[in-house]
Amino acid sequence: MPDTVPAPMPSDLLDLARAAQGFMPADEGDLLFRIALERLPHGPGLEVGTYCGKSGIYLGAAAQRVSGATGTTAVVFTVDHHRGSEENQAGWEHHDASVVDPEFGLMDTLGRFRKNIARARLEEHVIAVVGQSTTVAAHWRTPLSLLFIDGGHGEEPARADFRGWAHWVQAGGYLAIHDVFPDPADGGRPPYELIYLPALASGSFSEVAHTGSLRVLRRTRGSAGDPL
């Protein structure tokens, strides 16, 4: 990563990002913004799991700045079914009844996401893809300059997100993984055991930065689409 520190996010966007419902501490959001600034000039980014758009604002703010600097339209795709991950369901610690659709009795964060991105005026840069991660990944064919995985934290979703998406990171691109806890006392295991460790073991990625539970790996071997 570059040694120079980029200018911070505009204060209005930073305030919106911090106020948005979600689970990303401010220091991790700052790192996400900085790596997106570095990589988005080289191609689109994609996040798996966006919930109500907190991380999407950090990523979109970077895309907006890159667009102004390059004269192109930098974009980040967000892939989410917007029905909430396992840990967001009723009876779990991170459940929020305010985002449950009363007609269907299911979580629906899409409306909250769209409002947050619209308030930030980032709709040109943050493109919502609504669907199951595995389904979208099966049809995806575009190399990614940045992949941010923050989807379901159960074993099967974490394993599927790594298998479905990590190989689309282009050479030199970043794979960012949220909620990586090497110490079991700090949090759940799947992002660490089924995304972070396999990425390193593949020999295709090496770690370049981390803050809190956010780990950033660079693809050092192979090209987008190559098996890991």
Ligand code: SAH
Contents of the next structure:
Amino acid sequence: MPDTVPAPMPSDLLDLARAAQGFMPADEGDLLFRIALERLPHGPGLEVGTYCGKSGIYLGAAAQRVSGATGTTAVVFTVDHHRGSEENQAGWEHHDASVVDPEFGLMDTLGRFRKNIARARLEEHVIAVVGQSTTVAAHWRTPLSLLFIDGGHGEEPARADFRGWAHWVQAGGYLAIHDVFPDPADGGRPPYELIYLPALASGSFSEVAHTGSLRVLRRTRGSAGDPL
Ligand code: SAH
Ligand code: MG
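Now the other one: the form predicted in complex with S-adenosyl-L-homocysteine (SAH), given that the block above is the form predicted on its own.
All chains and molecules follow, beginning with the one already shown.
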């Protein structure tokens, strides 16, 4: 982690991030912003699990600041099929009926994402990739300065996100994982059991920070593309 405390996010962007629909508490968003500030000068970042762009605003705010400092365009790709996770569907705890496309009876968060990122004027920095995480990962070839996994929290998607994405983190880069609950009383287990623990067990990552359910690991062995 950086020794010096960076200037906080601009307050207009903070307000927009806080107002956006989604699942990113402000203190965890702040950690996301700070790790992105540190890493984005070294290459693109990627988020799995866009939803309506709430976390994307924190990441994009960092990309915007890095761009101003380096004179290049720092970017964060964000992958989602925009049809919602199992836990976002009708009848589940995290369902929002206002994001259902009535023609298909399926969730569609892409329009909300676009509006939120446009309002924040971050369209240059937060790049949507619309599709299945496994499909995008299978074709991905670019080293990542920062990988943020916040996609499907069922066993299959969590396992697939770890296998498909984690090896693309650069040496020294960060793997951030959301909704890590070591105590089952606090929430679902797959991000903890199938992403966080395997990342540590691989010997390629070590933990450097956490706030709430957000865990940040640094790649300490191997480089992007090497198997873990
Ligand atoms: N980061 C967001 C929350 C993400 S919610 C925020 O800050 O609010 C999880 C998202 O992962 C949902 O939008 C869902 O559509 C997406 N998702 C789940 N499984 C997926 C998969 N297999 N491929 C692509 N996206 C997926
Ligand atoms: Mg989450």
